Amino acid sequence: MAIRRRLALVSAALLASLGGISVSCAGGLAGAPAPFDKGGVKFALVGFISAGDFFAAYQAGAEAQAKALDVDLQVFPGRQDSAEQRSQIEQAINLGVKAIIIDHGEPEALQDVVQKALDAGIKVVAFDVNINNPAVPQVEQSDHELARLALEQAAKDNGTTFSAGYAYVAGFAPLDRRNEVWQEFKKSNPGVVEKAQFGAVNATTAVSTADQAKAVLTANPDISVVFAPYDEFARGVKLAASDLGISSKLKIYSADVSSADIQEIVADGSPWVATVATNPAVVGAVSIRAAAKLVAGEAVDHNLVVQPTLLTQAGLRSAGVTTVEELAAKIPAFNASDVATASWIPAAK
């Protein structure tokens, strides 16, 4: 796990030093609408967060779909910096791309520069950031469903009377949507008492969250359940529980998944008992397909929702699943989505 995360961060650092990378092939697609029939179409993928396996997998899925479409995809790495993300969108506009895919970010910092791109005739698709613009389709993982399934499993395992810790940072669209479900869950189940809220989103989210979780769990030894609706949060809470020696007294419920997550979930004595997720690579492919359809002049729904799957520790162990690739092979629905498809768009490999 540590090696994979380091590789992801090293890749981000290399991208940062280069200002962006290009993934492309040449020749065009036979039978595709213009401009894809000729090839050489340029897209940009502009991220906000670089750390974590989820974002590496999302980017890999986007790159694979771009390659299948013969799209020249310029990737700008996330640096957890809104000003930098704005600058990267400006760079993409100046490159003359046909479409920009925005992966997370802070809406207030992006709305005007996104409008600048639209005014320049560039199509824009947003993943897990609400640009609040009817011209910008929103790709999401059905965040309400992610949270609902996780909390239903928490209630199934623990009943509806327990002390809880909650990992959450406001201002990020997917976390805000998941928070709406958490608030409703508490209202519907007054026996669930939130003892503390904590969390951090930065270049070392898991480590920063672990530091906070240690303080919270030490101050509130009666916490038996933690709802951590982002896998980097869950990883941090698991680390804190291990360091404090309380893994056997805690159960963690999360959202999102990666191979590193699965290995932590199925590990002996792990308190991370369930997560709910879509395949981030599939979501990346959906984002590129949506942009391609817009560029081709085809209709695209404003909300593009990829449905999630509940993954329990017991289920993963019994199926012998240890990687996302094995998960995709054993649960076909996890490996594909019919969102934003078209007959002329080849499947990503």
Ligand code: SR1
Contents of the next structure:
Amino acid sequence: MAIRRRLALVSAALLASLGGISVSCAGGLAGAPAPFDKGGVKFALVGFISAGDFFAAYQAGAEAQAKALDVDLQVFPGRQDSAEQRSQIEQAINLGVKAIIIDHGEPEALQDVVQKALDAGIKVVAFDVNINNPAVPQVEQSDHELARLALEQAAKDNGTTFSAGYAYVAGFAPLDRRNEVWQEFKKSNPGVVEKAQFGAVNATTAVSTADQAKAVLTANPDISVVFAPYDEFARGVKLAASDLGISSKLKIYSADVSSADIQEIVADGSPWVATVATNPAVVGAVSIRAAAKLVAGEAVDHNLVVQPTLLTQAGLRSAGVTTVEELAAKIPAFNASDVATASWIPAAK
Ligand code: SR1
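Let's compare: the form predicted alone is above, so bring in the form predicted together with the ligand.
To see the whole picture, the full complex is given below, headed by that same chain.
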């Protein structure tokens, strides 16, 4: 039995070295560099926002990639609370993890505790929070490009003279980057007048944003376009428009996509006419791969960018796409990314 098991391991290692593939087996990944070859490797994923489709899909993608690497991934939900997120990073350090992936958060609240992890020899990767440390690779979705694509579509559909509503909350790296593009867009198109800015990020973002959007849209009946570059914001605006009975005179441009979002976008009479998005599960997988490469002693670029794709209501309807899985079958970028790959890292299933 022991001989048979050893033979199986040897042939798995041989396969891996010949074909650049890796085979997961109990207690490690044959053909992978240390410590992944022996197994028992622990990572932590420490979030900040623990509500919404985007973050659930990001986590699922991270978990799938960790599983493929035979990594034990401990997930800590930050619950929109910086003190809790800090304490979760401390807990992860004490657990003896090899890497910590930080998903959003407030940079000022994290920089010293991240340094503590680095000093303990733990590798750190940050997604959408600027840790401002050369040792910490930054994962992002090319937020400038994302906002540019959404606003180009808005200009294509509505021209460059319209009254706009803008959903934004300062202090979140992706929203701040998208905001830079919105400010430039208004400067280059003086006919675009921002009538009101609103939005909230909390455990019930869509509902809180809907309440604010209702007040804004009632007070500014000339608003015909809303730039809401976060899907929870867009859901809130759509809900407000529906409650006010003004869906037919509004167009919403957003970021992000989930299966639930697609259903809201393609629904009859929906004012949500375009979104620009990556597959968050792919971004989660990239974050884990970057951490794994660092742990294996391999070089990782400082900026790891997953490119987003414009998805219009018309395009989704004509393609008959109703879920992210169907999208992934049609658009290769929704299926996988070549960012932070290595021959020994198996694809997430
Ligand atoms: C509050 S920040 C929300 C954004 O984070 C991710 O980058 C998603 O794209 C989402 O829009």
